[in-house]
Each structure stands twice: as C-alpha cells, then as structure tokens.
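The form predicted on its own is given below as one chain in structure tokens.
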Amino acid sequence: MDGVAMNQHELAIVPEGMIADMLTREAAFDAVEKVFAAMAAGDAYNFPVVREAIGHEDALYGFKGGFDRAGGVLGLKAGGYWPHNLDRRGLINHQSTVFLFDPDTGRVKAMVGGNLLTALRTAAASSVSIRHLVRKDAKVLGMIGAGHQAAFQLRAALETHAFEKVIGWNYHPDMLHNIAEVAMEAGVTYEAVDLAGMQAADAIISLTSSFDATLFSEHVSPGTHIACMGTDTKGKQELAADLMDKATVFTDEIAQSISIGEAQHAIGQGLIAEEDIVQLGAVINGTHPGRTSDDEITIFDGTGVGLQDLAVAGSIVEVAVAQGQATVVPI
C-alpha cells in the first residue's frame, strides 16, 4: 500500500459496490503475479486457514490471512459460504470482507468489500498460470463448470492468451449459456462438448465444487495445461489422481495443495510426493523452467491463498484513496 496518502490514525473503507470501478482484470493479474513471486522468494507467507461449519444456515465461515514483506501488506479476509443466500435473499452465496493492517504498528488500515475481489483474484490466478505454462500455440480453451465464477475465469483467460475457440461442459448443461455469452462477446467460437470432447483443448479451466473426479486422463491430450480452481476444501476433487501423476504439478502454495487442494488425493494414494509440486511463483521468478516440452501436461492447483486477496485489496485501496473515492475515517 505504498503511496497511499493516509496517516496512522485513519481507516480507508472501500465498500463492495465500488470495487467494479476500482479494480481492472489487468490490475488483479499484476497483483496476483507479484504476490506469487514474493511467496516463492520467501518474502511473503500465508497464515493457517480457519474454516468452520458454524451450525447456522448451513454456512461455512473462516479466515485467510498473511504477510507480504515485499509488498508491505498485512491482513486477513473474513467470510465464507452461505448456500441459501441466492434463493432466500437474492444475495450471492459467497460473502467476504478484507481487512488490511499497518505492518509497522498493527493498526487497522483499510476495510474492503471482498466478493467481487475474490472472483477477480481467482480468475487472475488461473490466468497467471496460463501466461506462464500454456503452450505458445494453444488455440482451444476448455471450460469445465459454468457457474458464477466461470464468466470471470473466461474473460480473464481470453485477455491473457489469444485463444481462438472455447469448448464447454457442465454438470447442468442449461447453465452453459454463461460461458457461451462471454465467448461470443469476445468474438471467439464456442461449442458445447461432452467430457471426451475436452481432448480437443490445449488448455482447460476446471472450476466445479465436486467431491468426485470429473476429468480423467482419457479426457486430456498431451501438452494440455489444466488450471484446477475448484478444490479448496478437504475431500473435494476435480481431477483423477492418476492424471496428477502424469503431469507436472504447480500450485499457489504447496501446504494448501497437499492438505485442501487437488494434490491431496494423489498424495494420499502415494502417486506423487510433496517435493514433486512446484510453486508457480518459482516459474515467474525464473528459478524453475515451467513447461519443458510441447507434450508435457501441466496442472496448476489453484487453492486460493489469503495473500491473493490482500494484494488485490491493497491495489484497490491505493486507487480508491488516490481518486478520493474511499471513505476515510479517523480511528
């Protein structure tokens, strides 16, 4: 949050309704890419995740936090999943707020709406993996999942790489219009396929909430890059474990990948080891080569780390304060 014209006795508030005007996909991409690099360099680290079923409204609630020494950002995101919100109240099911603190004094510095921020930073993470791991000649993007997050993912991916065609599959085919419309808006050909049709994809973004594998080895062609973005809880699974074994696996944070991410299953079955997993930040920093051949299958296990939220929130606050859009109150 360098450059923010605030003193230690002030708090900046950026409510949810202002985020769309404050945050571009490009800014989200840059913030996430930088924090991945800082994590791999040992300049930033995440705190243990707290995630609990609260016994009310079937909700899951928790905290993600961390400290980025390089970026000067300290804080946490509080929130979770209220599965009945959309049906009962017309609100999205995921609700969150980000709190930033001054790392020099510990005093609260900012409060930022976290809903749209979370969607954009998640899309940015998969796009960072596409930028650094997809084959340069990749033309076809596969989308598995067509829920709320899918449109954000697809827009970001199409801005990151010059895909010429999008193919889509969803458990509920009637929702595929969510990605078809984005593809058409971008002037890209779209086609609905079955899972076997994913063999035509050069890159695949998978973002389901499944607890059983959806994508199997026979659905994936050599040279494909897969951004697996849906597995963020113990027990969830999008990819068959043997597919992880056939690929080079990258992630945002190794500890989360093996505990609550996609790697938990392949690790549990002894197919891969913790040392087989590479932080994507190492590729960004140039300390790992990333993709080494056109036939190599690469997987990004995007578990979603608190530092992503904090980096993007810090970027939002800088813009909001500089433009005089944030509400600044004394504390």
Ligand code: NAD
Second form
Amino acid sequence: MDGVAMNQHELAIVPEGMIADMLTREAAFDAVEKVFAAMAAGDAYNFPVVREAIGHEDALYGFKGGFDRAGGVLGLKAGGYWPHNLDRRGLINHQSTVFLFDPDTGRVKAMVGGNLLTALRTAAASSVSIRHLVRKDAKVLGMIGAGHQAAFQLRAALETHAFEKVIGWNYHPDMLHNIAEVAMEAGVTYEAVDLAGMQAADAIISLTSSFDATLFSEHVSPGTHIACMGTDTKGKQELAADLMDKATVFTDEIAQSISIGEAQHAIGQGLIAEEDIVQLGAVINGTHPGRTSDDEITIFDGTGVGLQDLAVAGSIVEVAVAQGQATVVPI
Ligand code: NAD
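Other form of same protein, the form predicted together with ligand NAD, not the form predicted on its own:
Let's see the whole complex now, leading with the same chain.
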C-alpha cells in the first residue's frame, strides 16, 4: 500500500460491491506472483489458520493471516462458509472480509470485501503456476470441475497463455456449460471429454470439492502441467497419490500442501517427502529451475494462503484510494 495518501488516523473501506471495478485480473496476478516470491525468499509468512464450526447456522468460520515484510502488508481475512445463506437469504454461502493493519503501528488501515477477491486471487494462483511451469508450446487446456470458481480460473488461464482449445470434464455434466461459455466468449474451441480424453491436455486445472481422486496417471500425458486447486482441507483429494510421485510438485506453501493440500495423500502413503515439494516462489525468484524437460509432469498444489488475500486487498485499496473511490473514515 505504498503511496496511498492516507494518514494513520484514517481507515479505508472498499465494500464487496466495488471490488469488480477496482481489481483487474492482471493486478491480481501481479500481487499473487510478488507475494509467492516474497514467501520463498523468507520475506513473508502466513500465520496458522483458524477454522471453527461455530455451532450456529452450520457455519464454518475462521481466519487466515500473515505478514509480508517486503510488501509492508499485515492483516487477516476473516470469514467462512454459511451453507444456508443462498436458500434462506439469497446471499452466497462463502462470506469473507479482509482487514489490513499498519505494520509500523498496529493501527487498522483498511477493510475490504473478500468474496470476489477470493475467486480472483485463487484464479491468479493457478495462472501464476501456468506462466512459470507450462510448456511454451502448450495448446490444449483441460478443465476438471465446473463450479463457482471454474469460470474465474478459466478466464485467467486463457489470458495468461495462448491456449487454442479447452476440454472439460465434470462430475456433474449438467454444470459444464459454465466453462463452455467462458471458452466460447474467449473465442477458443471447447469440447466435453471423458477423463481418458484429458490425455490430450497440455495443462489441466483441477478444481473440485471431491474427497476421492478423480485424475489418475493414465489420464495424464508426459509434459503436462496440472494446477490442482480444489484440495484445501484435510481429506479432500483430486489426484491419485502416485501421480504426485511421477511429477515435480510445486506449491504455494509447503506446510499447507502436506497438511490440507493435495500432497497430504502422497506424503501419508510415503510416496513423496516434504523435501520433494518446491515453493512456486522459488521458481519466480530464479532459485529453482522449474520445469527442466518437455516430458516432465509438473503439479502446482494450490492450497490458498492468507497472504494471497492480503496482497490482492492491498492492491485494491491502493487503486480505490488513488481514484477517490474508497470510503475513508477517521479512527
Ligand atoms: P462448487 O461447489 O461451486 O463446485 C464444486 C465442483 O466440484 C463442481 O464442479 C462439482 O461438480 C465438483 N464435484 C462435486 N463432488 C464431486 C466429486 N465427488 N467428484 C468430482 N467432482 C466433484 O465449489 P467451488 O467454489 O468451485 O470450489 C471448488 C473447490 O475449490 C472447493 O473444494 C473449494 O473449497 C476449493 N477452493 C480452493 C481455493 C484455493 O485457494 N485453493 C480457493 C477457493 C476454493
């Protein structure tokens, strides 16, 4: 938030309804790429995640926080999942808000709507992995999953790399129109396939809420990059564990990858070790070579870290204050 014309006695508020106008996919990409780099350089770290079933409305509520010394960003995202919102109140079930603090004084600096921001920062993470790990000649993008997040992921991926064709599979085929429409809007050919058809993909984004592996080794061709984005909780799984063993595995944060991310299964079965997993930020910083051959399968285990939210929120506040769009109140 450097350059923001606010003083320490002011709080900037950017409500949910303004986020779409304040945040471009490009800005989300830049913010996430920078913070992944800072994490790998040891300049930024995430705090332990708190997630609680609060015993009311069947809600799951929690906090994801962190400090990025390099970017001067300190804060947390508070929120969670209220499963009855849509039916009872016409509100989306995922609800969150980001709070940013001045790392020099501890004073609150900003309050930012976190719902759309979460989708955009998650899409930015898989796109950053595509930018750094996909083969340069990649043409076909496979989508596994067609839920709320999928359209955001697909739009961002198509802006990041010049894919010529999108192929899609979903557990609930009636939802596939969500991704078909995005591909068509982008002027890219779309085809629904069965899982064996994923062999044609050069890159795959997997984004499901599944608790069992969907994608197996026989579905994946050599040289494919897989951004595995759905597994963010203990017990969830999208990829067969042996696929992790065959691939070079990258992640946003190793502690989350082995505990709540996709690597929990391969680690649990002793197929890979924690030391085998590389922070994507190391590739961004140039301290890890990333992909080293056209036959290598690369996997990005995107678990979703609080610093992604804070980085993107910081970028939104900067734009909103600079444009005079934020509500600035005295504190
Ligand atoms: P959603 O509920 O809108 O969609 C769920 C998707 O999973 C649908 O495509 C559905 O068909 C599919 N699915 C459901 N059961 C399945 C099964 N048994 N096998 C295979 N597929 C199945 O959810 P969403 O908002 O699109 O989120 C998808 C996943 O991404 C969730 O697990 C969510 O927690 C996770 N997520 C991760 C991050 C991150 O940063 N990594 C961020 C947000 C959400």
